[in-house]
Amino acid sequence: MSHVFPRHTKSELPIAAGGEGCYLIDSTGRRYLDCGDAAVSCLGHSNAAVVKAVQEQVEQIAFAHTGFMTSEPAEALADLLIEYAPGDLDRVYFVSGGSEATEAAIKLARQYYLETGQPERRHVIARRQSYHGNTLGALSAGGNEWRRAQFAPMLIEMTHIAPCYEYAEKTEGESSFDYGQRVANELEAEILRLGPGTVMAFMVEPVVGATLGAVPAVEGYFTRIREICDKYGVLLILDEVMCGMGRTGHLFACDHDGIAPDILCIAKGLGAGYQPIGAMLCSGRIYDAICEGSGFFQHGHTYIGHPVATAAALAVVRELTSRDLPARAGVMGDKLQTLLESRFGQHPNIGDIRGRGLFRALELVSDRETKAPFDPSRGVAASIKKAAMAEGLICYPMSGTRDGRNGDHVLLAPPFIIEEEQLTELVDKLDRAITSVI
């Protein structure tokens, strides 16, 4: 009998015993094409350069508390990230994962306004059907009602505007651009409703991951969002925990939209699964406000800037940049999109095939013409996940796509090293899984 507290107490899971490239191997020797581990394994498994970096760092020093010392890998990783970072991002605050990164971003935004003499700025605006993590602050920013409901009495008050979700929410006769401007302008309306001098930040995913299923914004949306934030002195926080680090074809996802944030959060692909790590990047202006003010960011965790974690991430980012793997993710992502459209483009229960780079999703519907979702009681997403595992495919089906309860999608996030024949394997196995369920 296991004493592990699992995510789902009624499921029996195989034991992961090994990994090789794009495959995970369980204790019975069965191989699974790994295309849905929450967009973590961007380099696949058993990357020699990253394994070596971890081993060498453990031999040198395993841990040094950042209240007393910094470390060479942390310094080198911060330098490398800032070398490629958009806009005037200038400082990197390391944490252990995505929820910690978004939590730190919210707290830094608040302290920035305290340091600059604007204590009345306290409101954070985010979007419905967003996901920013599972700590209470991050969950407060998230807009997924299913995740929020049971903890609602404990959450911080934050407000939410519409997502940029063209497939389900663009009106008939409305152009993509006009739709994007309309929903972007909801930000300005909400700032004015709350009071322009009281809003401190807008938090948003450049490409929405788990809750909506690889939904990118339409052209012009983020340009307008940046304009609104600048107009009212609101900090723009981009959550690239899932979509960043090359996943959508650029090292930083916002480069596709030609904008830069004031604060940016990364994780998942930063460590590629080899170590738990995340990071919050902020502009020089924000850092200088802290530096010239109190000089102390009133936040912290024991394992921030962990030498072994930063050594692993440094090796990961070097692999990504030296091999131009974000560009490869873009190319292979287009090939995956073509395969998905060829196989599922006319499927009566596939309403949308979307995404960017190697971050793709299928939205499942009961009626292709009306876009009506399946009844939640059918448990379509959970059934597809189980069927895909039986086929030897790890993907990321989720329910609640439309509103936290209704709707289902399958998220696909294969390693950037995936080959064309493995893309075909992915689509074949997914097809059999969907067919067995629907």
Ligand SMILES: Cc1ncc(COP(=O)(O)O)c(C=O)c1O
Second form
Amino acid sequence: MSHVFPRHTKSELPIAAGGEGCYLIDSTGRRYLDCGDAAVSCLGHSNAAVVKAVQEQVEQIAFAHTGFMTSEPAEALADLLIEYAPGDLDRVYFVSGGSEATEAAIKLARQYYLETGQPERRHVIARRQSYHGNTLGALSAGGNEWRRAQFAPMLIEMTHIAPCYEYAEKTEGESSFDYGQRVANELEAEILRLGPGTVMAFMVEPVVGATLGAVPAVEGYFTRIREICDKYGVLLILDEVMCGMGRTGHLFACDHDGIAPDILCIAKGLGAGYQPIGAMLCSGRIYDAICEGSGFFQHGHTYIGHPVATAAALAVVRELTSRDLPARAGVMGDKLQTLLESRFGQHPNIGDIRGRGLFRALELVSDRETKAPFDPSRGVAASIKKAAMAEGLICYPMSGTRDGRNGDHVLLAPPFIIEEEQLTELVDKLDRAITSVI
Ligand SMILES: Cc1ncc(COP(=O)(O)O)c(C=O)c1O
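For comparison with the form predicted alone, produce the structure of the form predicted in complex with the named molecule.
So here's everything in the complex, that chain up top.
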């Protein structure tokens, strides 16, 4: 009998025993093509450079508390991230995962406004159908009703505007551009409703991951969002925890949209699964306000800036940049899109095939014409997850796509090292899994 407290008490899980490139291997020797449990593995499971970096760092110095010492890998990683980071992002605050990054971002936004003499700024606006993590602050920002519901009485009050979800929410006759402007303008309306001097930040995923299934915004949306934030002095926090670190074809996902945030959150692909690590990057202006004010950010966890975690991430980012892997994610992602379209483009129950780079999704519907979702009681996403595992494929099906309850999608986020024949293997296995369920 196990003493591990699992995610689901009724599931029986295989034991992960090994990893080789894009495959996970269980204790019976069975191989699973890892196409994105949660979009972590960008380099596959046996990257020699990252493994070596971890081993060498543990041997040199495993831990030194950041209240007393900094470390070489943390310094080098911060330099490297800032070299590539968009806009005037200038400082990196290391944490141990995505929720810690978004949580820190929310607190930094608040402290920035205290340091600059605007204590009335306290509201965070985010979007419906978003996910920013599971700690209470991050969950408050998230806009997925199912994830929030049971903790609702404990959440911080934050408000949510519409996502930019063209497939389901653009009205007939409306152009993509006009739709994007309309939903971006909801931000301005919400700022005015709350009182412009009271809003501190808008938090958004550049490409929505877990809750919508690889949904990028339409052209012009983020330009308008940036304009609105600038007009009202609202900090733009981009959550690139899932879509960042090269997954969408750019090291930073917002590079595609040609805008830069004031605060940016990354995790998942930053450690590529070799170590738990996340980071919050902020602009020089925000850092200077803290520096010239109280001099310290009133936050922190024991393991921030962990030498082994930062050494692993340093090796990961070096791999990503020196091998131009984000560009490869772009090229292989286009190939995956073509394969998905040729296999599922006419499927009666697949309404949309979307995404950017190696961050793709299929949205499942009961009727392609009306785009009506399946009855949630059918549990389509959960069944596909199980069927895909049985086929030797790890992907990320999720339900509640439309409103937290209705809708299903399958998210695909393979490692950037994936080869063409493995893309075919992915589509074949997914096809068999979907066919067995629907
Ligand atoms: C966009 C986004 N933000 C935050 C998080 C939370 O990250 P973590 O699970 O590492 O705490 C996730 C996790 O899926 C995510 O997708």
